[in-house]
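A single chain comes next, written as structure tokens; it is the form predicted on its own.
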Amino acid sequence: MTSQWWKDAVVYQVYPRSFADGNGDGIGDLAGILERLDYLQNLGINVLWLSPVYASPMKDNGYDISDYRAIAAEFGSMEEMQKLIKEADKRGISILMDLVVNHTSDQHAWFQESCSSRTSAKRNWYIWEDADETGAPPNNLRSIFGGSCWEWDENTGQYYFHSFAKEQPDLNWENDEVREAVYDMIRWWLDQGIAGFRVDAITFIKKPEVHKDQPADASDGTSVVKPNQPGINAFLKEMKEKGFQSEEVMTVAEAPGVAPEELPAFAGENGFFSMLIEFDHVDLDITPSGRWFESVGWTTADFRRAITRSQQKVNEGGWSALYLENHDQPRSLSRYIPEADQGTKTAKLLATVYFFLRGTPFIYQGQEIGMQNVTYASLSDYDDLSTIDQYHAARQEGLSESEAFAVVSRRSRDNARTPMQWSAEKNGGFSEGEPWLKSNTNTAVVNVEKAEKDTDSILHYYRSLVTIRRSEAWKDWLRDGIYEEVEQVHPDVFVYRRVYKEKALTVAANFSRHPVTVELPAPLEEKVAGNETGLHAEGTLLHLTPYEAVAATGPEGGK
């Protein structure tokens, strides 16, 4: 491997209790992720990222671990991991662990014995504070869940701060014991063969200040616990050394709170990361506070804003993971695309605009053959803590049960968990065995099996585009292309332009119902790819049919 080879790659992640279940009990498992390795060999993916498999108690679907070297027992054995690995490199594809580190199990042995006295030696390795001379938590903190950040410890006599859940404290990045402890659990992970890591909340390791009340930002007086604090710096640039060591360790920040104007600082030439997750492009609906009832109205024009502030400092130096989807986030169809014109044509348009963007794409189970989000009927059928949390939290601000139930679905994370869908057959494939989490009702019109007979289908595009990004004629020119936006009166178009030795790839898509022509600064000459037959162009005009998007080559010309 090249030490930068990770920028000409393409990146699949899998959900593992979701994807494939291979013994039956409803939960998807390694045995079924090795089932399902020449599939995703077939779609021409070369990195495929796991999120969380340690043993944990599943508190958060495995975010919550509590043996950093040991696989949960629902998801298989060590020996089935390491098997994986081996298989996945004989089809070329290598794995990506998701590293979680800004907090464990309260389970873990870590946390036991911190929690066990005052005088425990590993007391420091978490944040315990008293209370205030009220009895009240040290600050107003909430965390990303809901509720206090803090957690009151009747066994001790303090309390101890989680950014998520009650049941994820947060380790002490300030002691150094806890530090080493990180970064010789991660070379053990790289010694099995790994070839890197997807960083979970890294810009939540180093905390506020903890005696000092936040400006509140909600009406009971708290205030979100907010990431990239100052003097993260040290600690990132730390893990980079002792941790990660090598150039050719692909690591991929989810870094809520890195403005883009960071980018070339945490992922560029010399910077902690290879990449960065960000987050203004998925985050356009809500307000800083991260209550999903607060949302906002967004456009087209705010999306291609988004887009091009990351593009802009990808070009002076950063990098960055592009993806419209993952397990955090609702299905990209059913975000972007109102309801009535999700389908085919739209799942293509929204491939083609963020593929030939300059970064590394990633791809999440599903959104290949166009999965929607899911139609729940009661709030009961949710498994994600920060869905029930924000529920509650809406209805305490005075929505009414439709109106809450209204925000939580169409934002709920399960909206990406549903089991994955491979054919039209009972539970779509996934299992024989009642699943986890109930599936989408619409397993017999989209799924894999159906997709592959398809020629002009989601899956065949994506197919396609895959192969265009890692070929040999295309692959300098969508790492190194600078990107530029070309714009447009018309607020539903989104035009950019890739320009590489005096050529550019142009991408054009039309966010609307209605046909539009735009202008570009050159003629077009050759189409790459798109979601219509043909390329109507005349001279420097391009006529974009209702949800087109369009990639072609042409000369350079004007800006």
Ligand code: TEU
Contents of the next structure:
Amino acid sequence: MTSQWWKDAVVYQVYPRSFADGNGDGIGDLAGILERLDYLQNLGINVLWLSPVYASPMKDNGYDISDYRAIAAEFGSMEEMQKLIKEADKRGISILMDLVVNHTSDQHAWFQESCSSRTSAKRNWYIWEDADETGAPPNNLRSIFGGSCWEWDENTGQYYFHSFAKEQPDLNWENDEVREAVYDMIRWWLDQGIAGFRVDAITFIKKPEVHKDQPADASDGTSVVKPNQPGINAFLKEMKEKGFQSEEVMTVAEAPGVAPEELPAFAGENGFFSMLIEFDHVDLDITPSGRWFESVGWTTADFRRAITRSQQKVNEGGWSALYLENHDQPRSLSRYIPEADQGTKTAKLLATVYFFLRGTPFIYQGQEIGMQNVTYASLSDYDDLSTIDQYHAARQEGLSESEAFAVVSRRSRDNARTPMQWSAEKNGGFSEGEPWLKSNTNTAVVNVEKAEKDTDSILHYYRSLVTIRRSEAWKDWLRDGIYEEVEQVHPDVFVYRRVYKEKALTVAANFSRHPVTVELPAPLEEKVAGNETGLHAEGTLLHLTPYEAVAATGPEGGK
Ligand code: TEU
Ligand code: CA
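Right, the form predicted on its own is done; let's see the coordinates for the form predicted in complex with this ligand.
Every chain and every other molecule in the complex is listed next, the one we just looked at coming first.
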């Protein structure tokens, strides 16, 4: 492997609980993933990111870890994990583990010891503070999953800090022993033969000032905890030096709060990570408070601007994880395309638009077959703790039951967590048993088996895009080509170029249900990919049918 090999990779994300159930208990597991490795190999991807599979009480489906060096019983065993690493490797696939070190589970031995007494040797492994004179917490910070960041511990008479759920106490990164224990665990996993990590919520490790309120962003006087606090860089630098150690280790940092301007410092030459998971293009519909009901309108132009802002920084030496979906986001078809127009053509449009950007493409399970948001009948169908909190927050702020329900149906993280749709069989072929989360009702129409048989399917299209990205002919071009937006008059059209040496690749996408004609700096040459047959160009004019997206070489040379 050459250094920075991950710049040429294509990543597939598996949410283990929902991918494939090997033993019929309704919960996805490592055995299920092992059975589907050939599918992933056929898709052409070469990195597999597993959302957490560690031992966990599963309050947040594994993002609450109780033992970093054990696999959750419901997912399998360490032997199966080792087998997965080996079997994946045989198929040219490297494994990324999810590294969750902003917090542990409250059931982790470290926290159990920390809360056993004020004089415990691990007391300072977490963040403990006295109540103020009135018994209230030291500040007004609100956690990402709702309620105060401070949870009262009756036993020792102090509050502990949590950025997420109260069952996810934050580790105290100011403590040298904590950091050393984390680095030790990182090295241990690398020794198991994994290629690296997706690094969870890492910009939260530096905490805001304790004895200070922040300006309220909710009617209850609270203010959501903000990531990327000053002083974080020292921790990130040290984690790279002592934990990851090598540029060959692929590190994908989930980095809320990092502005595009900081991208080169975070993920450029000598950056802290290989690449960043950014948020601007998926947070278009919400305000900084993170409360889903405060939804804001957005247009294709906003989406385009968010992408361009980030890509310009990638040009300057940052590196980006290119994605439209993951386990925290609604399905991209449902989010970016009006309901009446969601289908094969529009799914291919979305794929075309992001796959040719500068960065490393990520595909989230089910995206490659056009899975869509789920429609549930009641709040009790949902599992995600954030969904439940967001529903109650919306009610608190005066929304009616049905309004609040509409908000969470649109935004719920469970939209992406419904069982993977393998076939038209029971539960979409995910499990013989009752799935832990209800399947989407469209399994008969949207499933892998059907997509395999149809050469025009979204799945076959993704396969062709992965092939292009990884081919010798395109690899260098798509890695190093400069991103340039080609300004258009039409607000629903997104055109960009990837300029490499004397060559250029143009990507044009029509996000509207009307035909449009765009004007290019020079004529296009050869079509590379697209969701229509042929290329409808006349000189410098390119005609696009409704929702057409096309990638083609040209115009030759500079502008
Ligand atoms: O997500 C972090 C997270 O919640 C942010 O993306 C958040 O949405 C944003 O900062 C709001 O502004 C990660 C995991 O992806 C998620 O599944 C976990 O629940 C969470 O961390 C806690 O571990
Ligand atoms: Ca199972």
